[in-house]
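Only one chain is included here, represented as structure tokens and corresponding to the form predicted alone.
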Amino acid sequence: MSPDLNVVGNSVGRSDGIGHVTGRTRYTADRSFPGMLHLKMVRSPLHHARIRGIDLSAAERVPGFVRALTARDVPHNCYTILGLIGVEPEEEFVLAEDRVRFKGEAIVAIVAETEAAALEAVSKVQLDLEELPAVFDVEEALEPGAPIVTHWGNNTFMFEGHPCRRVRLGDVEQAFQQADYIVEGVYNTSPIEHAPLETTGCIAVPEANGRYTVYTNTQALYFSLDNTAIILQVPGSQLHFVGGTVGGGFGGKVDVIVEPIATLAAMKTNRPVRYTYSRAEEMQVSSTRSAWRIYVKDGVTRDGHIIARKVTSYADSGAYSRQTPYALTKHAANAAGPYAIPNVAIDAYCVYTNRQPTSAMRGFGVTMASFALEVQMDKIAEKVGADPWTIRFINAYHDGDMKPHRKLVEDATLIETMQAAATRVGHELPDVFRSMTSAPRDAGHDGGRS
């Protein structure tokens, strides 16, 4: 006999809630260590440029200056964020080498006795940069002759030899010819900054036993440890990462940007090193949610059934991949929505521009698809003269339906969720929808679709 549920439907207090509201929680920014140094970055003032030279002489004369780190000091000077899950190539440098690809890209790390000294030394570094043409629009980036952002020669991530993630089910073009209506829409979203209360940061501390303890507000503790070990070419057992208190993240603190270089600075100086973004850096160089442009074209029957859906999506990855190619795969799997559509074609492009890199943010890849498709569903309802609830009920997934990416639907709950939502908002549903379930269609609950 199953035990009684004691969590579902009940309010459960956070284990860390009392600490947060009483001010006893210890965040990364609250920590300090004797002899702690401060790391600040020299960043590109240009969106796209070739690095012709770096002059550190004036910075080295700043009182409190300890040392500078450049690309040649980093053992494996590439972030390995997606490489750990088999998504390649690696292409974002820890510290820029020959080119900078977005405004704010890190070029030189300055380590100093105080934060003020580090900032002054940063201001004294002289960069010799040759400005290059830049591109900022996803579709312009795909045009012939557009400035090339990547090192592999085109501005898209390649999925199995294709410039986009492709999904195909049925024959979309033939279904369009059979449709009574064609409904089209273009949907754009903008980048969104996570704006955590505690900015991205960490402190790397050398220990007496030769290990390095890294206090970090990362959202992905072991992911961060593994990436740092690869970048620094040290065994993972030499690193001890302490996290748990994020200070706000929402997906923005999974990119492993601060830990490798702070730990390298601690190795080079044998002293604790703090590297924390300023608020301006958090806004300018930490990952945002991607901007998307989504084209949707639907073929619809007079009674509101969608018989064909074609989606062409462009995600602005910014200058580097970070988590965006992974988001494209999630997006392509969900770009038809939770609806049973027999003919689907999806082309989802991960496009590189000279904007700041983009990455994870709460449902990244899927959230933008849901926004576009649900507005599109309302357009369909208006076109055929049907209630928006009706359009969703008659097209909703049932268990056993085939998704466009060839996975059978399991545990579908859209119908039941809409029924509950209708009850909550006081919307009276017709009996046919009130009695409908997500059971397989052969059980006689297809809502009118054969």
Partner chain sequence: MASTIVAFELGGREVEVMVKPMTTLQSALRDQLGFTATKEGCRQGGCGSCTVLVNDEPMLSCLLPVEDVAGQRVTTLESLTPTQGLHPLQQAFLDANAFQCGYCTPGMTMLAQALLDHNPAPDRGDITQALTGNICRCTGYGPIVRAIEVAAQAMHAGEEGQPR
The other form holds:
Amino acid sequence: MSPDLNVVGNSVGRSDGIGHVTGRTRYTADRSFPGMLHLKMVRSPLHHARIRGIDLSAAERVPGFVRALTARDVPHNCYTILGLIGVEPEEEFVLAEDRVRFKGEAIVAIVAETEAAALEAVSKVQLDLEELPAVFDVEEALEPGAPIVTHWGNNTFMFEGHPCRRVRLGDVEQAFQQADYIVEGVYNTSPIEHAPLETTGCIAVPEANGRYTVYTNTQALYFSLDNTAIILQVPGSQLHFVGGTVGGGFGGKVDVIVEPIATLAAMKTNRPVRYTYSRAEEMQVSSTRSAWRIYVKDGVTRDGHIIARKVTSYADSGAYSRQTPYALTKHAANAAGPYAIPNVAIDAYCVYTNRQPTSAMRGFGVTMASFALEVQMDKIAEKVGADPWTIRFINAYHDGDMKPHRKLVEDATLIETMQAAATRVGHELPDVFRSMTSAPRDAGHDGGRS
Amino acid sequence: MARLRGTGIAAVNYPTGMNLGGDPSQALIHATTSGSFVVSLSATDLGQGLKTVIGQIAAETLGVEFGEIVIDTADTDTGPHDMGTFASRATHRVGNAVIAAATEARQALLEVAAEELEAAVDDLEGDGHGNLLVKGVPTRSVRIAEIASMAQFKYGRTIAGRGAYMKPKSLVDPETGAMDPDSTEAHACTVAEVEVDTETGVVTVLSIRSAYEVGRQVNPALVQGQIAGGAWMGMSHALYETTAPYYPAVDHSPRDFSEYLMPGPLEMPEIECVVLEMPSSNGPYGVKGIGEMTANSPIPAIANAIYHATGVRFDDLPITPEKILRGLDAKRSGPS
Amino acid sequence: MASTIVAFELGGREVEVMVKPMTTLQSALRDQLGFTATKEGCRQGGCGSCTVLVNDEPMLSCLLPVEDVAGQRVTTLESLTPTQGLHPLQQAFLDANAFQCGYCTPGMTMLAQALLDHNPAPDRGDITQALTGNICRCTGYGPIVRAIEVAAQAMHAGEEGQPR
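Can you give me the structure for the form predicted in complex with its partner chain, which would complement the form predicted alone we have just seen?
Below: every chain and molecule of the assembly, starting with the one above.
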């Protein structure tokens, strides 16, 4: 702790700690309101299908049934969550219209007096579906003739006219020619569930003044409020969002999935409406971390310097991209790793498939890049006969180096953390690495940084 | 059949803030009559301890004790705009907004104190523990709590401040990818040690030992919590978790915790870390960000340790016992 | 189907709930009695966040029909909390930051209480074994195990009348 600071740097006890250990902390799931209705969703049993008809008549006869909501009830049914920061096009349907694009996609919302009645009515809704061919692999989705998932005609998100987010520095192909070794790898990662202990959920409550209070475990209150206002075509002033305590987020609760439809149900019924995912919905319907396929090709000199790196990445966004286009840009910004490489080419694709949609998760866009690159570093070390520490030290970026996206490195401390880790595990580094710093290269070998 | 041991390393960077910026956070602060300060936000605490560290930053800037800060957050009727809690942005963005709000509130406080003490604002200083002093005259001091009360009842003034922080949005050159994606970067290096049972394919992680550099630690205990929890999550991602065990096949999709595997307390390795502090230029008190990155370096470190132990590369996550056994079989039967 | 009245002891008080058949203890506690410290994480017996004590034995309240606890003694985190201050387990969890989001904390605490009832001096292996049914997605379990070790020592010392 710095001597001129009094509070920052102290491990003060958590201000919400007493609430947590006594069970008095109030999560969204702990709230209840008189007259509260329960919303449950009719979901697609197929991965890809045309909707020919929906028959609600049997569901409407279930005791406790209050009302059903379909796409026609949603004022602005096709939206994109990142529209708030200018991302286009609008692509996701709050409730499916003519087509379902993944197994579990929401088609009809049922609102009932009890959860049991809502579930029973859900089971009575008759869907007339025509199954369509589906695609489940990121590269198969890009082949000619693959089933088209999106409503605009191809299976990639378009980045300003390109089917991928591109980063280019130098000339990788020329550098590959000059390299002593080419090291290639392909890395696959699985979709991963956030698995927060508190499932995603909210309660929308009509207030006496004509407004709606929405209690939600969102990670981003205004993101949820603003998207709900767009989807329901109401002024934001009509909405009041209350959150604050989240029973685990990890990125999964940045999506805006439950609030708009619960609020619409509260508007239509003038009753409080609760919409909370079951654990099965959390696992099978809510966004996951994307599956990634990452190809890395490195050109390396005999002494272990990486002079060219080409990365081609495919993130499986599932049926809707949600936050995934954002992740591809973040991925592209970091896909060369914390190393100084003069020639870099990165192509990062956001690919639509008929899978459960994917979205933000802890380390979004970077976690799986780090996995691929750091395994790749060990392969390079083996190829040139260096040890894994050496290959990282000699390629580590310094302050003032240029990253592939052309921002100069600042706050570099990779070298210092590697030194500290080596010390911690008792690995003896050679003097040249022990005295190395992240200081700018022209500041001299060990100058510039205290 | 044997138990093979191996060690692997990984070194990573992690950016702070919403990629490309353009993600504002705001804060409002006002003093109550008793001299506590209410910090109004709409940022959400996910369990990482945001309310606590933001309270520390507010207390530090105002020069009062931590206990005098009330964090009122996550209500859109009372809290000013915030982009949300993600992208390792909250401590950095909200912290900077709170410093701005607290600086403005402190100026209002100093103006009342100057009048009361018959001194110039510039001649006042705080002791960091709730008192304001006239520089060089230790006998002339006043409790901030008293000034807060006087501001309301004697002078009829507000002690309040507004703060906002935003990194202006960077646009990406679509051809070259030129951009300014982040505010600062934290770094980590992890060393993992594993034991692979060649009979069962089970990987036991023996230890995950890391060094982190996170700028300034606002609350070291909470940083340790992130690192320990992240190491567990990284190990879980590396060896257990998947909703599509045979991607791109869509079967075996889990519905509950009996089908979605994660390591439990019995599987936990020894987790150690050392934390370096090299303050960033733009974070509040030099903060970088620790929320997300802690799961990252353990994954490749474990993968590299498995290779070191077995001589077989596993480049598909998660590295399940089935994959280990198939990989070992292929190595035995194939040309080496 | 007709509802029935079920009476049981909750934290030293007699309570009655009117329930439909197969209503869970979890639902009776949370939805009818307002005892929300008992959490709802999966309603499938998979996460342990609904753990309560029935006659001092840990039970998953999401799988337990409330009829089964008629006349029995139910303890939740609300009744573990003393009027003043904190129970030694709560204090140890607080001191060790044995939580992040806090959602697993009530279940973990009740499980730990059951362990310490049976085994006042558990070693690390006893503790990790006892916790295997409960999921924490945030902490990596280490802080929880340490908190229970500290609480066991504190409670042991307390029973022997020694200063903590």
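Residue numbers count along the first chain shown, from 1. Just so we're on the same page, rigid core means the largest C-alpha set that superposes within 1.5 Å between forms. Bear in mind that the values here come from a model prediction, so they are computed numbers and not experimental data.
With both forms fitted on the core, give yes or no for whether the Cα of residue 10 moves by 2 angstroms or more between these two forms. Comparing forms between these two forms, the residue 10 CA shifts at least 2 Å.
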